[in-house]
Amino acid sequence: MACGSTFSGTQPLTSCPNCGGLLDCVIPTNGVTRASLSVGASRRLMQSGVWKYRALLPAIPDDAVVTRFEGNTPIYFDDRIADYAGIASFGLKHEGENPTASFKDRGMTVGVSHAVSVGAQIVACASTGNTSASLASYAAAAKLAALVLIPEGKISSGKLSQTIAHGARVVQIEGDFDKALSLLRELTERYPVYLVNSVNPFRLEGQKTTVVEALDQLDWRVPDLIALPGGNLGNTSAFGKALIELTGAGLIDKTPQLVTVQAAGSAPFSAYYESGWEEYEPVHAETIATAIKIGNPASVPRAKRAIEFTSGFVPNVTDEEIMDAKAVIDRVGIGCEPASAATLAGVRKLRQQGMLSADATAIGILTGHVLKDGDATVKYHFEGDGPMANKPVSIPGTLADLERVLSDALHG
């Protein structure tokens, strides 16, 4: 992105050996219409709801593809998300869906492939949690060893049993994740391990599908808001690359403002977005939304792009915000871990700040499963005093007791 370069994708680079800057993969988008986004997808590859997008993607052989039928999430549309928000009409695409239950699997079905296309034998990532869990899948289904690098005692249990239970060999860093990565770009630079972190650029193809399959499930009607955490900023870069080739491809005919939504102890990215672009300094990340707990983001330069490019927004939220917007969620039965819930909370905090209309519309991502952090869940509902918490109550075991605690909906 920096200097220009140019690389064969066959190497397995994940930053500019010239200048040190991020990489881009370059797709050809010239020709590509909606009816040929699947051109070139195998049967196989056809029920990946990445894959069948191969129009877009890079051009790995189809050997080398190591999928689990990613993607091919739903969304999810309730009146009380809606208004919640404040807003029109507010839809949530939930990558909790996905084989490992959160978004990262459709970067690493992308991230793996290549990195058996160009022969790896190992594969590693440093990790708050999910893309632990789903390079651990994905080495296991491709036959690699895997390497693991968390924050020491800062990662959720659900997804710390994910990545022990596929196999990965799992080293806890002394530090934060920021830490971690940096100890582990150290590492690849010096033996031959597939680093498959979001400075990836290939693993970002396989992100930026999440955009292209919902602009495809709302039948290419636009809205006016794609919101999305941001925590390590792979997201609201490949979102905004996807954006970017949709509208270069004419695929669509206005650009969605794309929403990245931090959490406010963790929040470098939304401050330098509040500076104009001016005062960028890294963060001691601190927040219960531990997927987006980070405090230097990797992909600083590509998601100011995505932000610049859709004229979008970076606000931050509490982890108050945060987990009350968790609690919408989940009561209405859909559910996601917290991370997840800075989406409609950020939403929610434009709106009452006045930067968006009463008649907007928005997809939100929520990026992983209810599941992924219960932990946070329980101690919200047993320990807070949050509006929507939701506290079991304990009796004696006679049925008078129960008939009293439950006086209210027996007797409306």
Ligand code: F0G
The other form holds:
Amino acid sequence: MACGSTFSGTQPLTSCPNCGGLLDCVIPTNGVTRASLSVGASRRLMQSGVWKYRALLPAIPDDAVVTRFEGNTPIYFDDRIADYAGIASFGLKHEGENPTASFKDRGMTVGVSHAVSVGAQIVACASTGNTSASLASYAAAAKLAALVLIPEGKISSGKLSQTIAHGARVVQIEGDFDKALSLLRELTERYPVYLVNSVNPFRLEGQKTTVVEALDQLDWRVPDLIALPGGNLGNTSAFGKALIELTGAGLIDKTPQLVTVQAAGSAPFSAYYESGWEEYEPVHAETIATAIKIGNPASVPRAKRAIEFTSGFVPNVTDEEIMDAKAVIDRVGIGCEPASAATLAGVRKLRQQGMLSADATAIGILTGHVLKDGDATVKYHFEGDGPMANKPVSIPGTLADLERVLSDALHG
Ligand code: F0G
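Which structure goes with the form predicted together with the ligand, now that we have seen the form predicted on its own?
First the chain shown before, then all remaining chains and molecules of the complex.
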């Protein structure tokens, strides 16, 4: 992206050999129409909500494609969500309904397929939990060895259990995600280990399809906003690239504004945006939303391009705002993990700050399933005094006790 060098897609590169900068896949979109998005997808691949958009993806041979039929996720509309955000309509596209319960599967199918196509023996990532769960699953499907670096004690047990169960070699390191990723990048520069973190341009190609599928589902009626949480900023980068390509190919006539929402304690990209792109400073990350607890995102230049191209916003929200928005999403029966709820909290905040009009329409991306981080949910409801807390009652176990509970429920 920085120096303009080009390389063949048949190499496992995750940074530019000339300048060390980020790499972008170049996908020829000339002549692609809405009707031809699936050209080249076999019946098997049409079952995948990623590979059904074959015309926008790298040309990986069919026999190398490792798919768990990811994608095809629903968009839920609920007036209580739109009311909470303070805008006319707010659809929630639930990427937590992917095979390993997060959006990572969309990128992983392309990343691991590329790894297979270039003959990789071992695939690796650093992770706050979801990438590792997804990689472990796809590597197992592909019969490849997987190596995962995680910050010890800082990922949720749900994500850790998936990663272990699917057979990845899990290495817990002292320190945070940022340290784990920089350590792994050193390793992959020296050894033939295929890196699937979102610095890998092939992974982002799969993640692009979230936006394509959302617009397809909306019959190409483009919303004003697409909101998502921002951590390492791979998804923001991928969404921006999707919108650049869809615009370039003439598939959309309006560009939705991207809203990348960061947690206040892990918000270096938000601060960069607020400085008018003048000052970028990595931070020591803190937040209850462990998925986005990242202080030095790897994809900053790509994500900046995405926000600039879409005239987007990069707000940040407190942990309290995240957990209250999560409680709202959970309470209407949809549910998500904490990081995902930043989308709703961020749009609500922009509206409260007068940055959005009341008739705005939005799609928010729920990046992970409610069961990914049960501990955070239980803590909010058992221990917190948040407005949405739903604390269970405990009773000794007689019918009289239970009748009292019923009477309270009936009479408030
Ligand atoms: N939401 C969830 C649930 C995530 O797991 C992540 C990232 C993000 C949002 C942020 O996406 O990094 O593309 O900006 N999780 C990574 C992981 C870092 O290792 O699972 P991003």
